[in-house]
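A single chain, nothing else alongside it, follows as structure tokens in the form predicted alone.
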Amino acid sequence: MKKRIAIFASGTGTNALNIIRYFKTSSTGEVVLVLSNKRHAKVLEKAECEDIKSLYFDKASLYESGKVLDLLENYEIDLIVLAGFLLKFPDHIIKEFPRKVINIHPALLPKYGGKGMYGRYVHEAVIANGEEESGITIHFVNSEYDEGTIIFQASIPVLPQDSPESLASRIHKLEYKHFPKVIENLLTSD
């Protein structure tokens, strides 16, 4: 049985199509839920043009009245992975979901983690500091922004004309390749 996949993503979505085309072939598992915190993120709509439900939610139902939670257990919900998603994850779904909620930040963390540390300024941060390589982190997610324990890192060197875009589109690179199969990974080795 293919296990089910939510995924909480707060804007373009591409990661999260990337996962959901990746899962439509798989006998792994399968992206069942798509959500977001912000009512236009395209996210939605590329979610809905997959025939996966999409969902807006506000911060209320995230952190204060449990809609969100029921709305996982509902959908008997395995894995649920953050995708650019850029609200603290509540502990109470945390609690809910133990070792079942995984993030990926655009760097090589500890490095270049914590609140406020997010795409561009990511980018700018590593290039601003001479970094010599960057990368991508995929970790499960625990009560403090990015220092969840590290599943899977992969890295590229940081080119001496890189800008934070040129950085940022070979750092997507690295997602689009890893991110899918360490989810995939996950599932099998429960």
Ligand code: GAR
The other form holds:
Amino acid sequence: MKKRIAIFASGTGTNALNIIRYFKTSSTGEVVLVLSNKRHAKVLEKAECEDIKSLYFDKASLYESGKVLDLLENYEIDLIVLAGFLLKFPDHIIKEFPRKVINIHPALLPKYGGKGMYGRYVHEAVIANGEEESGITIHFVNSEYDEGTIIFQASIPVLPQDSPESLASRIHKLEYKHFPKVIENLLTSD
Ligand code: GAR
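In place of the form predicted alone, output the structure of the form predicted in complex with the ligand.
Let's see the whole complex now, leading with the same chain.
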């Protein structure tokens, strides 16, 4: 039986879309739910266009009332994927999904992680510090920002002429290439 994936995202959702499409032709898993803490996030439109159930939730539903956890249980979710999700993921959900919550970060952790380090801010810091390489990290989620066990990393050089935008664009390509496959490997190794 196919494993059921839920994606959490806060913004544009290009990774979410890439994962949705990848799993349309996979026998190992399928994306059945896309959730966002931003009512007008582009990711929700993208998921709807792909006929995937997509829902907005507020902070109380995530942290206090247990509504988001109920939803994940009602949808019989096997794996939770954070793809550009910018809120702290709550401990009570991690507890119910041990080693079943993963995140992608657009840098080589443990460098450039932590609260406030997301998207553009990461690439700006990497360039400002004159790093010669950057990359992506896919990791299990624990109760600290960007500190869970690392599952996969891939790197690319930072070019002398790179701007945060050009670096972000190459990092995105790396994410599209690897993230779905890492998810698939996790589902099959289960
Ligand atoms: C991705 O680059 C992802 O690695 C990053 O946000 C971007 C979302 O892009 N995540 C973080 O920075 C988490 N700390 P997308 O919405 O186009 O997929």
